[in-house]
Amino acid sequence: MSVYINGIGNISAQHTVDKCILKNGIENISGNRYHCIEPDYSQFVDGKQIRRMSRVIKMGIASSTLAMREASLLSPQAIIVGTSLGCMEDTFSFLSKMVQYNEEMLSPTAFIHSTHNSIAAQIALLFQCQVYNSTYVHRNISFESALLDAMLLLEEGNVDNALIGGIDEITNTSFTIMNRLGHFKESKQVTPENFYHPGKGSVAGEGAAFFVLATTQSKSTYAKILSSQTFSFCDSQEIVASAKLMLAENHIDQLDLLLQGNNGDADDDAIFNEIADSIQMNERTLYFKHLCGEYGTASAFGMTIAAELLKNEITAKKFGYALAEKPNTILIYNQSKGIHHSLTLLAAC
C-alpha cells in the first residue's frame, strides 16, 4: 500500500513558509548557528493563547496548521509527532527557576510545557481532535518513528489519513552547551558554499516540518512514501544491504537520487560518503543540511525537499541543485555518530 504526502508545514532556516523558495531561491546563510525564519503567528493562533506558547510550541502549530490547509483537512485522525530535544526553552526556564528560588515557589507551567508531548498536545487542542496521539523521542531517528507509526496506522486500515512532524529548537542556552563539547564549528563564516569543507562539528540548526499523510491521492499531493526504516549500532554493509533491498522489494532497478543528510563534520561525512560509494551513487547524491542546519529531526526537512523535487520541475534550481532532469525516485538517508541510521525511499506521482 503506497502512501500519500497530500500536504506540507515547514518553518525552517530558508523561505519555506510561504513557500517564496521556490520563486527566490536559498536564502544565504552564514555562521554557525542557523535561525527559523518565522512567520506572523497571529495569522494561526489567537493573540491571548499565543502569549502563552513557548516558541517551538507556536513554530509546531503554525507549521502543521499550514500542512493541513494544503491538504484541505479541516481535522487529522492520528497527531504523531517526532522531536530530539522537545521543549528547550521551558525546560531551561523552569530549572532556572529552580535554581533562583532555591526549589521552592515555583509555578509549575514551565515544566507542564517542558514536557515533549507538549507539541502534539497543543495542536490537538488547537484541532479539537480526540484522536490518537503519540511523541517519539529517539534521538536523529524520532521523526522516522513517527512516520513509521503513521505509515502502520494506515496500512493497517485504522485511519485514512494522519499528521506527522519533525521539530527541534535550538536555544541560548543549548547552543552554549552543545557548542562547548564541540558539536559545531567554531567559525562564524560558515556559508552554504563552505558549509562542507572538511573540519570537526556542524552548524547548529533547527525547525518544523508537518505532513498530511493520507492512503488516496488528491490534487495537492507531492510524492508517496513507498519505504522508510531505522537502524542503531550497526555497521555500513548492513545499512547498505538494507538499501539495496529496500530497492529491489519497489522494483526499482536505478535509483535517480540520493538524498544525504551531510552536515559537515568529517567524522560523519566520511560515513555518509562511504554509503554513496558503496550503492554507487556518488555522482547523483545531493544534500540538504546547508540549507536547515544540523538538528534531530533534520530529516524532516530533508523529506520537504524530496517532496518538491518530485513534484515540481523548477525546484532543483531554485534549491540551488543542478539536475540533468526532473528524479522520480529519491532515497533520504541520515545518520548520526555513526549510531543511529534512518533509510526513507520516496517516488513520484
Second form
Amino acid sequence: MSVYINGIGNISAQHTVDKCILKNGIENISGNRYHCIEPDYSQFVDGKQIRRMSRVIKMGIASSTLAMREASLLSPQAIIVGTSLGCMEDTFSFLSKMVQYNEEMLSPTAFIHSTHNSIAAQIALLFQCQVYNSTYVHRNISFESALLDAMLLLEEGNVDNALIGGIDEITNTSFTIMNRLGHFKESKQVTPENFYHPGKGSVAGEGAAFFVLATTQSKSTYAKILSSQTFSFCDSQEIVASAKLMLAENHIDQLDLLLQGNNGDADDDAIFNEIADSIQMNERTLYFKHLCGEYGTASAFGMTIAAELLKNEITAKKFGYALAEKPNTILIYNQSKGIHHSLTLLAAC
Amino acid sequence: MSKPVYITGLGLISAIGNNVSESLLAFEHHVSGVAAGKYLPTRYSDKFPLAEVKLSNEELALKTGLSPTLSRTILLSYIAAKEAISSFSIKQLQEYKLGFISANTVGGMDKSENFFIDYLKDEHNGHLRDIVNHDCGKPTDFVAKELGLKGFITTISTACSSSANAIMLGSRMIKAGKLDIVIAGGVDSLTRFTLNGFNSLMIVDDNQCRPLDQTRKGLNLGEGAAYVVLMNEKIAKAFSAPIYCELKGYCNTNDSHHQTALSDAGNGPYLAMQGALKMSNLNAKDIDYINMHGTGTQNNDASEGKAVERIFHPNYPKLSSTKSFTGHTLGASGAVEAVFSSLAIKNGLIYPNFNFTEAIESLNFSPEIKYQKGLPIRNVLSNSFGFGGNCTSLLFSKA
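Moving on from the form predicted on its own, please list the structure of the form predicted in complex with the partner chain.
First the chain shown before, then all remaining chains and molecules of the complex.
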C-alpha cells in the first residue's frame, strides 16, 4: 500500500497560503519572531463563528479547508492533529482572568476552546465528520505522531484517506516566557543571511500545515510517503542505523536529498550535522527553518517543502534552494535537544 | 484475524487508593474518594468537594524519591506507571520494541497557574521551574526517562477520552507489529484551571456527584493516573506475564455536535460502542458490564444513556459509573476505568454506583448499587467521551 499526499494547506511565515511563493519567491524575514502571513478567514468560516475562534483555530480551519479543496475531498475519513502547545491564546486568557479575578466571574468561552483537541474538534464540527479524531501533543514529534497514526489507519484498511496537520501559534505570552527560558536569539542578531550562524537559541516560529493523505493517487498528488518513524531517548548511532535501514527497506541506494531541521542553535545543529555526516549526505542537505522559524510542529512545514520539491521543478528555485535537478527522494530529519527525533521518507510519484 | 493483544500489567493511583489493591478495597467497603478539598489551593475548597489523591506533593515526593517541586501530574504519572510495570524488570523490557503512550489534558498546569500569579504582576517574575512543566509532553518525558522507557514515546490529548485513545493506539501499534510492548494510559492532577473552567460551565456538583441518577447535578473533579501494559501472546508468554484480559475491540468517533456537549441522540457514543462491538465480532447480548463514562452532568448521562438504550434495549447489561467513587479524572479517566474493566474480567467484579437514589426518568435502566465479585464476566465495555465530541469505547474480553 502507498500513502499519497493529495492536498496541502499551509499557513506559514511565507506566502504559502495563496501559493504566491511559487511565483514571487521567499520573503526575507529578520528578527527572532516569524509570524504567519494569514489569509482573510471570512473565506473559510462565517463571521459569527470567526469572532469566537482564536487565531490558532482559525489557522487550523483555513489550512485544513485548503488541503481538502486541493484534494477535492468533501469529508475526510479521519482527522488527526499534532500540536506541541495547543491553544495557548485561550489557555493564557482563561488563566490570566482566573488569577486577576481571584477565581470569580469567569466566562467559559476561553476555557472551552483551550483544550488541545479543540482544533481537530472544530474541523470535525465544520465538516460534520463523525469519524476517527485524535490530537497528539508530544513536543517536536507531535506532528509525526499524527502522521504515524494516519499511516497506521490507512494500513489497517478501514479508511482510504485522512486529514492530518501540524499546528502551533506564537502568542505574546508564550514568546515572552520562552524567551526567558533562552529559546530565542536576540532580535537584532538574526538576519536572513545569518540564520544558521551557530549561537544560543533559535527564532520563534508558528504555522499550520495540513495534508490530505490517501491510498490512491490523483491529479493533485504531490508525492508519496514511504515511511515515518520517531525515536526518543536514543543516541545518534541509533538514528543513523534507523535512517540507513529505512532507506534500505525502501530500496533507495542513493538518497537525493536530506531535508533537516537545523535551527541556528549550536547544540541542536551539532546533532543535525553529525547525522548528515554519518549518512554521507553533507553535500545534499538542505534546511527549512529559516523560512518558518522554530516551533514544535515545524517539521510539518518541512514536509510541505519536501512535497513541493518532489512535485515541481520550479519549487527549488523559488524557495531559494540551489538544486541541480528535481529530487526523487527526500528524507526529512528533525530533532530537538537530542531527545525526540523523527525521520520521514518521501518519494516523487 | 489480527493477533490478540493482552493486558498484562496494571497501575493506578486515584482518590480511592494509591495503588490497584487499595482501590478495589474502596469499592468493596463502599467508600467514595470524594471529600472536602484539602490539597488544591482554591477559594472553592469549602464549596466543591473533590476527589483528590490523599497525599500532598511532599508526601508523593517522599513516596517516590522525586522532588516535591515537580508538577503533581508528573508525580502521579510516575507512581501509576511504575506499578504497571512492577512485575517486569526494566532491563528485560528494554530488550523489546517498547512504547510509552501517555495522555493528559493540562500537562503541568498545577505549576503554571502558580507561575502566572507572579508573572501577571511583572513579566520578569515567576519561577521558571514552575513553567517548564507546562506542556503535555513534559510529564510523559519525565516519567519515561525516570523509568528507563525509551523507544516510541508520545502523548495524546483528546480531553476526557485522552487515555482511552492512548490504550487504543498502543494496541494498534502492537497489532501492526511496530511495537512489542506498550505501557499506555494517562494522568491529570487537579488544578484551579480545570476546576474554574468546569465551574464556569456550571457543571460541578457542590455535593457528592450522582451519575446516572435523576437527581444528578454535575460532576466532581478528580485526579489520578493509570497505565496498562499491553503485549501480544508471544511476548506475554516469554515474560510469563499475568494476563488480566484481552483488549478485543475499540473505536474512536466524533459526535461533531458541539464543543462541550454531546448530541441528544448520543450519536458519537453510539458509534463508538457499535464500532467496538463490531471490531470484536460481539453482539450487544455478549456484554456483561458497561463501565459508563457517567460523569453526572445532565448532558453526558442523558446522551450516553440514550446511546446505551439504542444498542441494548430491552436487555441491558449491568452497568455503573465508577466516577461516583473516583470523581472525573479527566485525561486519566479512560485508563483508570480500563484498569477497573480489566479487573472486572479477571476477578469477576461488578462495581457499584455510589450514592444512587433514583433512575433517570427518560431511561429504562439503572446502575448497579452493590459491589459483586466472583461473577462470570466475559466482556466489558468502557466508555470515555470528551469535549470536542471525542468519543472512545474500549472492549475488554476474557482471555
